[in-house]
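Given as structure tokens, the chain that follows is alone and in the form predicted alone.
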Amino acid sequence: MIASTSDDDRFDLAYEAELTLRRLLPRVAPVWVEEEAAPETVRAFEVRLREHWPSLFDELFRLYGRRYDFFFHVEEMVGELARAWARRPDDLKVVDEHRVNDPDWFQSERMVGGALYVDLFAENLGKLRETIPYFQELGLTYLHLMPLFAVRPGDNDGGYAISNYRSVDPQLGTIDDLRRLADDLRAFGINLVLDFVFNHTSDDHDWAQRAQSGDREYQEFYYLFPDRTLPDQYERTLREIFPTVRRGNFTWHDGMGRWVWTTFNNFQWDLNYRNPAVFRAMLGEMLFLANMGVDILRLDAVAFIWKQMGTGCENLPEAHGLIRAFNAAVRIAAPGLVFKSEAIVHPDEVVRYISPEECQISYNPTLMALLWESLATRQTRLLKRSLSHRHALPENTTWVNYLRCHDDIGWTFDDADAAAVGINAFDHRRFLNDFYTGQFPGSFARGVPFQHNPDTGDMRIAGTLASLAGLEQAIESDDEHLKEMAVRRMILLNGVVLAIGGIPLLYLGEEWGILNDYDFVQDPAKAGDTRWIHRPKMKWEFLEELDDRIASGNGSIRKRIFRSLQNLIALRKREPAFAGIDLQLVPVTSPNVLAFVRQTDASRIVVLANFSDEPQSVAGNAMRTAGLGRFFEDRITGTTYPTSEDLGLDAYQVLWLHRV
């Protein structure tokens, strides 16, 4: 009889875990023979298995322990872990060892990220390998490739409808091309980041195809219903993610005569993680990617992976248990791999996914939203309120901070934080939507709506960094002052993200100030998704504008944006104070200025950022006490400031001050 999982019986559960492990170890022996594993390979695996098995068994038992086939799945899973470790390339095992001994490796000030779609940036993986010198020139050490696996033809949600996790989209190359790219990136000190779409598969994935053919085993990989009885009960508490695409969360399938759970699009079938066979299958896909040389896996749509009647089926405790189980398994067979959480939910829920036992890295959607909020209002009160109690994270974890990504901007700040600084959250979100779609008088932004739900008023914003910051408007009007203000806004935002703590992430193309691409509507597969407006094709001819002989027109603006960002990245990578995420806000009298201190034992930087289009001043005495000095030099411009007088900031200026 298996012990229960109540707190009073945890000792019994620990005993069951140890007893199960003793029984399993002899059954793994055939794997070592089959894989011709060296004795040191076996020893290393068994050491880590013993270390992480109690956590893994605990999570699996809580999820699946009452199933009759629990031990069968556990035995098969341990064999798969052993097989994956035996096949792990030696150079990756060296990386594993370094990272186990340095769990903060991804918190270095030298970590600077870029994200891209392979086809839009370089056509295919082979040509992408040729662009590695460009990544080095810009200063990147972290490269996130948007989904590149085989997908369904036509609309595939930007690559998030996966047909095969072990096959690259033929238009991009082959799995061997991906392996060679990973090897080359590693040789040049650039970490490879890929998406792991694990809430759903495409409807043409092999598992879904088998389900459609009537295979009961694979029908249990998904949520299928013969009529609307249960779907209607679930719908009472579910929200709609893409309301302009379709209403509801279920899709009728004529061939099977079943309703399929499809949270996102009707061709994306939600996986049934109540079935341990799904966990095992997805773990196998995860370990395959780890052995390809992937350093960080972005766990897509983590909030949705567990379903429970009567709830919103988001952020449930079992979802966290699943991620912890995946994490514990990876610590055994690919210990150098790190998880990045993609949870665009309430700030209180975002942080629940972040821990060494769950996701070591997380997107920081609240910071992104509030940087844009501060730019629209010229005020930093809501940003400072959020930073005062939402920036800190557990040890050995960090944020990924970004201004734009492949996705939309949602206003994911906390209503209570807004109320604490005198803001009505509902009205404020309406203002921000109006401002960033250019509807508010005096707005500089040129964003477009994404997924406007007229029933709830919910709307998100699509647009490139440059178009949202005012460059599109300025170029349209050919107004030099507006161009200057737009460029300053872009430098300001990048200056904050690179300094505030965490891994800064740039959506590639933004380093050139690329504007909205309105031609996306000409592609039928993209026309219904306004996010393609901020996913333009890379214009390699811009590199010619780095030639110093080009000094006028829009080319000069692009060169300035690129060189400014390149300089900020280089400065960041030389400044130990920018490692980790520790941050101390500095009180200043101007409501338009954000001020904070970043420091380590070796260095101390005071960051000032003016979100206003008017000059601001900061008391020199405040800087003296914050930076512990009488004279400061701005790392960015080299200008020296005495603290015997107030420090002046130009419109949209950012300073990185260090003591001299």
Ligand code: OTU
Contents of the next structure:
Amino acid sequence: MIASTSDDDRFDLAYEAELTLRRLLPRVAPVWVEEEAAPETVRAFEVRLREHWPSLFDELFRLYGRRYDFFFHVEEMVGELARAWARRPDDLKVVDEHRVNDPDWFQSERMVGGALYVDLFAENLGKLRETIPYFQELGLTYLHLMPLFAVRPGDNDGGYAISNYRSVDPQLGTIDDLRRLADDLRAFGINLVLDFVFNHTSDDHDWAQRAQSGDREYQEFYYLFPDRTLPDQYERTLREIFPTVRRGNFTWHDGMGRWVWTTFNNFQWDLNYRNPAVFRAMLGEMLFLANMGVDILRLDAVAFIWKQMGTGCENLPEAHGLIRAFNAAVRIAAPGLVFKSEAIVHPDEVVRYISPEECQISYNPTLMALLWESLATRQTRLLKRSLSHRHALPENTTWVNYLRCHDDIGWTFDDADAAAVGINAFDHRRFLNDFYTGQFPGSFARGVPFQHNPDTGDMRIAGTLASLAGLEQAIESDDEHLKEMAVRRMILLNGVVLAIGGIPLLYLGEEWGILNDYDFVQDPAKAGDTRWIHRPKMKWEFLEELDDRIASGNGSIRKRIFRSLQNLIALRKREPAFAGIDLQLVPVTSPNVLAFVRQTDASRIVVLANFSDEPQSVAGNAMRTAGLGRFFEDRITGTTYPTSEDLGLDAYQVLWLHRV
Ligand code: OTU
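Taking the form predicted alone as the starting point, write out the structure of the form predicted together with the named molecule.
What follows is the whole complex; the chain from before opens it.
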């Protein structure tokens, strides 16, 4: 049988799936005995297996149906799904039940996220548990802990080079600490988000070590080549992701005498998903994480998981098939878990990962890049152009909107969108890089280059929100006006991200306006990676500055940034119009102003955001047409305006308007 996609084949596949299931079900029986599963546990599993089996089988057959060992792997996999379900803690099964009945649970206006490195924020998992009141004070209901698993010694790419998915980095704690933290977060209504780093393992993962010691079975877990013949052929069509680490995508391994496929760092070995044993093994790791109490799994580097000679080896149809297969498996064995896609690629490709069958949630890198673009140009045309046809998503899915994360900023907007508003994309990216590295005359930003590629001119930007928004420069020149403008820019950006539709995600530390940390170069394991400039240690003494008697100078700036963000978060969580992602742009005459409506049946908010350092005005009538009636009020300041007059926006002002 050959995997293909015609309608006849689809019929045959459904039939094949049904037959296979009939044969497999009795074979699961020993698992139930071993696990001493209650009858209702078995029944619940069988109901969902029947429901999702056709899609799981379909995806697996298309990927692996030609392999001689296909049915062997399928049988083992179903056994593993049953075992995972039998071991799933009861409280998670209760959550599963709720979420199956409410697939929009993550669309709530109450969802507000934060991300952090355990060591940099609180030293270890035990101490992190003690900071839960801080998350509550800020209003977080979603917490992304950067990878905290066992890693290779030395450089481990901020935890993204994992040597064991089932154990925690001993410096951070134990797997039991993680389980306890997950339980506590759940008790406080905070969703736990962890990474599933499934494109690659560390070079010291057990599988990689076995491969190094010559074990053929594990050598097939990776892409290994005896000479340059195939790597050279692949290279013709590949991008370089970390060109300053090493040119090309392959690393020579002396011990094995082999070239290893390493898309990222030399020590991150890409997994070979053409081998069904790899899918099965990683599914086991995923189900283990699911049963730890993870609510949202961040699928790292999704674009890269399938390779095909002659292509860019990014965003291939099989990559989507793999994610759908993982998803179908989760629907069977851990149905409350959802996926978040980390595809920092062209916007047309970003959306292809987003569907209830694939990733229910996705980073919104285009919005992120275009908010920074608007801040640099003071114009909103490219942002609006992009929002006008790229914001809407399929039902039961949403965006994660962010300004900064642990990674760099890449200018991943669409060239045709740029052309449509009269912008040459190539020149514009160069301008943005100049602007955010402070090279462009008049720039307020203090970013640094990340992964400059001398051949293509490509470059990304590292730096904290505050340093990129002008606060570092303003503090250095001790200029009150510049400080004021910088703080307003930060409030403006947050005011948009919290309102625009999707889950807002804050990189923790940014709530204090932390500046770039230039000391990372002193740590040899970090010096080669400028992203560490925006990953400083949390300074808990900032909290004392919330006390008016202590706050002064930069302390009072930090206090203002913290309080304004805290306030915006609280307001967002009280506003039903901010649920979901439905958004309508409102036409206004000023090219510097972004205006949009968010609404539900019961409420409606008009957001105005002035990206210029000059005051702007918006016609009162435009607000009336947007549904604000004769009088309306700004939720943020409490100011009331009449639609009979034009509305004046201060430099960088953001307003959340509702009818009174
Ligand atoms: C991800 O990002 C992580 O977020 C990074 O922190 C890791 O270094 C990397 O994977 C490897 O695990 O290259 O600059 O979408 O942009 O997947 C960030 C393509 C990265 C990449 C993205 C990757």
